[in-house]
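The data below hold one chain only, encoded as structure tokens and taken in the form predicted alone.
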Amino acid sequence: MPDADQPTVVAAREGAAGTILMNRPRALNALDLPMIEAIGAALRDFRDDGAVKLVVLEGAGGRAFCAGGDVRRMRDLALAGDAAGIEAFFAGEYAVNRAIAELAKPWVSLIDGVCMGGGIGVSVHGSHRVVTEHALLAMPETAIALFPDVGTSFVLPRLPGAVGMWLALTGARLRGAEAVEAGLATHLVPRESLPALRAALPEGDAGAVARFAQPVPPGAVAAQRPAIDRCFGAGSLPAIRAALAAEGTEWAAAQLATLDRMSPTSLLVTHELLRRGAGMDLAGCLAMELALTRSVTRHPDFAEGVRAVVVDKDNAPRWAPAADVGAMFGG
């Protein structure tokens, strides 16, 4: 959390930029309802404003940009019961994942530490994703059986290959030049030069992000995009598993033993959501995704995954057997 007399979220206008500051370090900057709505709100503001160029959004605290959404807090609704506090969570935020790839202006992310879960849905739809080599990115939501949400049902089928489906389904972690590779980010900026980048934007000119940039060659992704593609684009879990089992590498049994960790509910639910965004706009999975947090939080798999990663720690979740994902999807 800031110190108690300042905001948890702070938005201005420095130049031709619009900038917002994620201002909640001591929690790395996760988002709770208050957050999404004064981001929201400055969204709007400088959507609307003539003399503003560009958004620059980043995190305070020099650790993380934002590592997610508050699935403490989520977990305590669901145990309550609270359906409306979860729906109002989730359609807040991702109303702002929507507006975001809808300004049409550039949405400036500059991704230094930890960028997570929601972290990437208030920067994966803006125009510019700057990364740092201290970046670390993922989408690990099938560790607390949640699913891979704030649109990424949209974006990460459109990611190179099977990608997607491998981070969707492993939570895998990239660091900077990787979530490029990947394309969850769109440039590498060493961290020696952001200050610099970030005096230059308020100039109004998204160009200057390029010219900050460096290159980044073919490294660790691309090295196992052969076997990601085989193995995570085979068309089923259990012929995931096969192909995994077949490849007989290191790098695939570290896959299946992660495989094996996550909520078998939360593993089918993220592969039929993905098999569905591919064929989706951006809308329609985000539309997708809020009809489906309506089951899946009130499946005890949530509650236990979330208690096991974030509230005890103690990563030893009791998962329940598969649920029948159709039903969760409405059939």
Given for the second form:
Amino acid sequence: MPDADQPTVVAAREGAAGTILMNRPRALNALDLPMIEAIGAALRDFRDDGAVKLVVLEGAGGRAFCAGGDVRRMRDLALAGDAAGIEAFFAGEYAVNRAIAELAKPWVSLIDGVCMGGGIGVSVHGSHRVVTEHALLAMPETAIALFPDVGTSFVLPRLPGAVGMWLALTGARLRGAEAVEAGLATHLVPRESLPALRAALPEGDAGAVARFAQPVPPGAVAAQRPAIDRCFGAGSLPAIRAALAAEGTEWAAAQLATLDRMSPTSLLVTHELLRRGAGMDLAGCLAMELALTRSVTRHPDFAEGVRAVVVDKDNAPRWAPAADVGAMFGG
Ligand code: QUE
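Given the form predicted alone above, I would also like to look at the protein as it appears in the form predicted in complex with 3,5,7,3',4'-pentahydroxyflavone.
Shown next: the complete complex, the earlier chain at its head.
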């Protein structure tokens, strides 16, 4: 649903800043392929423009930074058997994720609202991930039988302890301060200070971010860290479930209930993905993810998960029994 007559990505140069606005607010700025290609083109322009000292990425509409990727269309393509169309989308998206990581200039994401899946992918590989108290970050893909992609098979295993495995399997949603604690975000800036920070960035000094940031004391993530590490570091999905059951806390019971709602195949894929990603570089992780999109989008759980969560919104997916995950990785 394009917002009528509005370009879905607006790139401009303001002083020493290149700015990129994701502008599809009625879809919470979810990224379709034209948007991804426009972000990639803007990145290359700003990279090659000596007058640009930093890049600012933001989302239009006040509610979302970016809710993810165009999974509704990926579902249609999967049901139509259009593997080439699916490949074009994910290959394009992952190429932009990699280009952000390789950019030698500051890439400053201003995250003041929902930032999930593909939204994490266009921010987390950059140098500055600014969140407000209204930010909400997550990798919720196991709920739609996808897996944490956009290079997060590289990022998540490198978060403290088992925080990445917890986020990946449960899709836990982090508020701004929690996202800084977890390491997904770098700076907490109050929403009321965001306009002043935004106005300072065209001067070309990314150090402005730190001047508007607030310290983040240990909070909810720190409080759960021992349990997160005990349970989600257990080494296998059955061991994680057993560890959660042994905790005997309300938190652990809630995590177990969450896992029980996710695609069983997707949980196994995700666990193996992060295990492998821990020992690979970003390029290798993105290549692994791209290969995995081929088998995962062909599995019936993917169309069913997107149906249940995004299309019909009944949140009642009917999952297939767990598949052979080794085969999905290509043996
Ligand atoms: C998991 C996901 C996504 C999701 C929900 C999940 C995702 C995504 C969207 C989404 C949200 C709002 C929209 C839209 C898509 O929801 O990737 O078009 O308007 O893009 O549980 O991975």
